[in-house]
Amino acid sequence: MALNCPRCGGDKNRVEHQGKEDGQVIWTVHYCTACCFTWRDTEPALSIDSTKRRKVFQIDPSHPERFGVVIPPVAR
């Protein structure tokens, strides 16, 4: 099942971890290669719905420079 990054959209994304319960999946990790952006399918859909997440966490991987800075980098 193809599934799209809830943060850039993409569909290049893999599966990380899965937990396991008597044998079945009762969850799973999933990372964006295009954003780097992990989560896990039992997240609230506010989260990891594209169409219910707020815009402002949307990017476009295409542009990072317009990427916010996140950690800001260390002064010297």
Contents of the next structure:
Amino acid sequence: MALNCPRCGGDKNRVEHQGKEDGQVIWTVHYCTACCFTWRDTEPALSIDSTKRRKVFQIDPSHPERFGVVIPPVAR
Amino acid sequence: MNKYSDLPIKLASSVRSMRDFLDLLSSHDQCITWPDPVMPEPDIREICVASGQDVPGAPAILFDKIRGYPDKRLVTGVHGSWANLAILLGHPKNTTIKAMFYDIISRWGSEKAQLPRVKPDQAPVHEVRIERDINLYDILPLYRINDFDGGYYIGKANVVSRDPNDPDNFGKQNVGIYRIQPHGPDEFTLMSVPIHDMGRHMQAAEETGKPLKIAVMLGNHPAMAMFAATPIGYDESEYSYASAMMGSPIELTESGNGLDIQAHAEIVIEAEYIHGRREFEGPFGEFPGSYSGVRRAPTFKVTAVSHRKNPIFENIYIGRGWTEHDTLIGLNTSAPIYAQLKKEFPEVVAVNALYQHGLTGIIAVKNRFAGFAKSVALRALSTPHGLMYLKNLIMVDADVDPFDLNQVMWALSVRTRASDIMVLNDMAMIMIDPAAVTPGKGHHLIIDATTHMPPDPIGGDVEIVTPPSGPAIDALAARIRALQGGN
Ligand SMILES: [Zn+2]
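Please show me the structure of the same protein in the form predicted together with its partner chain, now that we have looked at it in the form predicted alone.
Next comes the full complex, and the chain you just saw is listed first.
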């Protein structure tokens, strides 16, 4: 089952790290390569469940030009 | 003098590192180790918020049982209370904020910086060196600070960089606090704006195509955390400033990528600017207690990590106040405004800009004639910090301690008329004021809560009680606390 990003709904995610105790994985940190959201699968639902997150914090990364740029790059 | 006051003074000057400071804090019951296992979220956040309820006396909290991060250590709240700052400055831990303010003022302008050099192979920071397969998530016990932060922020780093156009200039080497969001095992974004020194360096790298190497120091000398954020001139070294302000040495060594770093930092991340790359950054719960939005920010590639054995990752809780951020920078926000005002208005007695980085400030001034305090307020708004930050400014008389909000409220209650309020429309303002209609622009408010003076027909206070005050009363207050058994 594809894992979807809690913030943008995309499925382009990768595993960053797993926390272990006695050889058992107790959590996994994921990173969304589309919107750059980072999350751990043990966090409260408010942060990582897209149905419980506040809508204002959801983003659509398919239009990057809609976001401000910090120190705009120089065109070469 | 009271018998407790000598002890911390001797010890404070012997602090060479954050570890030394944690030991010093522990000896005053101001650093605790959290006894239970914690989950990265939400436990760490909840404990930090709870400790923020005790602004006068909260301890630093060391976590060494973070689930999934065996053998990793995290400390928060190192500068999170007035007691911890008092110990850092060499005072008894119940020293008043006003006394610490005057202490910092008295250190202002000292040029006695001591920056001894340690050879890299003898520097504790290089005890462990990682140059391959770098994974920040494996090295640092990272966690989400506020519910809706976009990632796992590093909020208390001292970042060193040099001007790409003048890389040999020690003075133009900048050390600043910038928020960092990891993006993957060995990349991160760094938030700065063009007016900050770091922003200038990034802009210069972008324009010239020259490399920009930086060192991100974590777990720093407590004076560096406190003073690196102070606005000083572009070509002054923050290391010199912090050492002079502390009156003690800060030992420096060289990072693997050629920057001057603290020899006793817990962890140093060496990184290089990735030209032209911008990644989604944010949101992040910032000091006004509101989230910054998502923007596309400059990105760096980690090239190596050095750390002490069994390092301690120092982080900050920042969000809706009161938080460690407010204690950490409050006095150093107040002191420069005072110094700049004092040059032209020696009548200025004290400046309290503790609230949300000075979004509300209180200035005590010896009033000379009707309207005088308002002119002093206008001058405060034209200081470098006042320009963008001093949104609400309350002016009080010299007989009111601006750090004692009960006294400030008294002045507001009995010395203010509705006509004593000035609203300056459509002025410059920081971008992240949550109340802004247009970010970057807003109103400044001056409330003159000083005495009515001639030629005002009231001509002074109406038979106000003048209780005894001054050093004798302060000494009695200290004696009462000592008799109570505290130090
Ligand atoms: Zn996403």
